[in-house]
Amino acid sequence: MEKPNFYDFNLSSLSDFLVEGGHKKFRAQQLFRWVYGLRVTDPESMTNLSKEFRKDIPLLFDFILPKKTSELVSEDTTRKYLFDMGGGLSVETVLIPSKGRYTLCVSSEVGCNLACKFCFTGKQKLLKRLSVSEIVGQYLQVRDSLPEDIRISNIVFMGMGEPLDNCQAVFPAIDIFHDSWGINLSRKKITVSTSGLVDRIPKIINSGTRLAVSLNGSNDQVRSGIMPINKKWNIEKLMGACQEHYRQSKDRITFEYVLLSGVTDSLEHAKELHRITRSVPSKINIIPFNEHPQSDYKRPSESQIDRFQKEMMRLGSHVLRRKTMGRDIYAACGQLNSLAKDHPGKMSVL
């Protein structure tokens, strides 16, 4: 029989698995401490475990992580990794440096079902929902490759795929990222982004993580034109879910808004965006469109980006411009795609 992968268990499911196999429940905490805290997977090095249990470990689990097949480094020191997920499939993962922290942008799927028109991943059909081990493995492989003085402080589910389209793996992975016996990150250092699967937003409340909503349209006509999910869950329903999220969690929501030249970047769009978001305690990240192959959209001029931001500020919105990182290696927001034919590795952004 095929052995389960250790990295597919959160602490609760590992405890249950061990107890069902006749082992003590506390062994799960010990194993988490060795594997995640100390990065030890050789049972013979787990010195506080009994000799009998150490002999059983290779019979119980495999310790398999996705293989890192390439790494690109941007001029701004952003790093993009390609991971082999088997069967000819792969995903991209991005490590983003900023003042005082490093953020890892992880993928949850190979491709995506939602087909947002401005997103390069959306042009890659959904081919696989990642397992817990394939999500957690992205973090571990990156962390293990970094110098000791670089620590990943934040995790964002903003890579390839729609996280709420893969709840069965995303939320157990979050448990491992947060668990004090595991990776031990604060839940407030973990952000889950969604394109608007309204019926699944309550799962983010239960997880205790931050919520980011990929809004990108200031009215239903525009949003439906670039994000097909809006035809099922329109802006009114989405804002209602966001209001309920804040009511229960008391966490401000981050709205992500991509500026597409001539499509979403007018001053009237700014006024509409302010109107639809003002009922939800939030901040708005405006994201100038990042070019990629096969796209019909263009990035607005710097002057237009500035006008849009200033109009939002004048209206009273809490608005920030997302700093573009890794654009030259196609690692910025909306540029990830692991299967595009002739996908270029780098471009000039001068």
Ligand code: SAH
Given for the second form:
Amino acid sequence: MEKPNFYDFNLSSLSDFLVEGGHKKFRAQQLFRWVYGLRVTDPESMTNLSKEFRKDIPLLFDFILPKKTSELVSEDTTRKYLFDMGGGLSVETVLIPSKGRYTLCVSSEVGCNLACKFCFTGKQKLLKRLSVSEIVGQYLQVRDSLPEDIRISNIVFMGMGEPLDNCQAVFPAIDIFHDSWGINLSRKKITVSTSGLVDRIPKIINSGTRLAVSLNGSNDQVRSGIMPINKKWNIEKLMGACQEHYRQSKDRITFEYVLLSGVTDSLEHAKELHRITRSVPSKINIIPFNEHPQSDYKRPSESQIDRFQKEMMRLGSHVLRRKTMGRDIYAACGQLNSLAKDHPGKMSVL
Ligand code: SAH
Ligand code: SF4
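Now the other one: the form predicted in complex with ligand SAH, given that the block above is the form predicted alone.
Below is the whole assembly, all chains and molecules, this chain first.
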């Protein structure tokens, strides 16, 4: 019989699994501590476990992580990793350095069915929802490959895929990232970005993590034109869910807003964007469009980006321009895609 993969369990499902097998419940915490805290998977080295239990471990689980197949380093030191997810499928994970801190951008799916028109991942239909071990595995493999003095302090679900389309794996993975016996990151250091699956936003509220929303359009007509999900959940419904998140968490929300030349970047759009977001304590991250091989859009000129940002500031919005990181290795927002044929290792767009 096939054994379960240890990395697919959060602490509570591991406890249940062990108890069902006649083992003590506290073994789950001990195993978490060894595997996540100390990165030890050889049972012989788990010295505080009884001899009998140590013998059982290899019979109970496999310890399988996704294989890292390539690693690219950008001129700005952003790193992009490619992971093999079996069956010829792969995902990308990006490590972004900023002021001595490191943020890991993880993927939740291979491809994405939400088909946002500007997004390279969205050009690839959904091929697979990742498992818990494939999500947590991206973090562990990157962490294990880094020098001791580099600590990943933040995790953002902003890689390939829509996290709320894969709740069954994303939320147990968040449990492992947060659990003090596991990876032990504060919930506030974990951000889930969604294109707006409104009925599932309460799951983000319950998980205690931060919410980022890909808004990208300042009215329903524009947004529906570039993000098909808006036809199901329009801006009003989306804002209602954001307000509820704020009411319960008291955390400011991040709105991501991609600037597409001639589509979302006028001063009129800036005014609308300010109007619709001011009902929620939030910050707005403007992301100038990043090109990819299947781009139908253009990045606005630097002066237009600047005008847009200044207009938002004049109106009183808290607006930041997201620094484009890793564009030369194709690791910037919306540039992730795992189809090798469309995937140049390096592109001269800097
Ligand atoms: N599916 C989730 C998580 C992915 S986050 C979501 O959409 O929120 C990816 C972010 O990059 C989103 O905010 C998206 O709006 C942005 N993005 C997508 N394509 C882009 C592109 N070509 N240039 C700049 N940003 C892009
Ligand atoms: Fe999917 Fe997000 Fe890309 Fe839209 S922006 S296609 S939801 S990954």
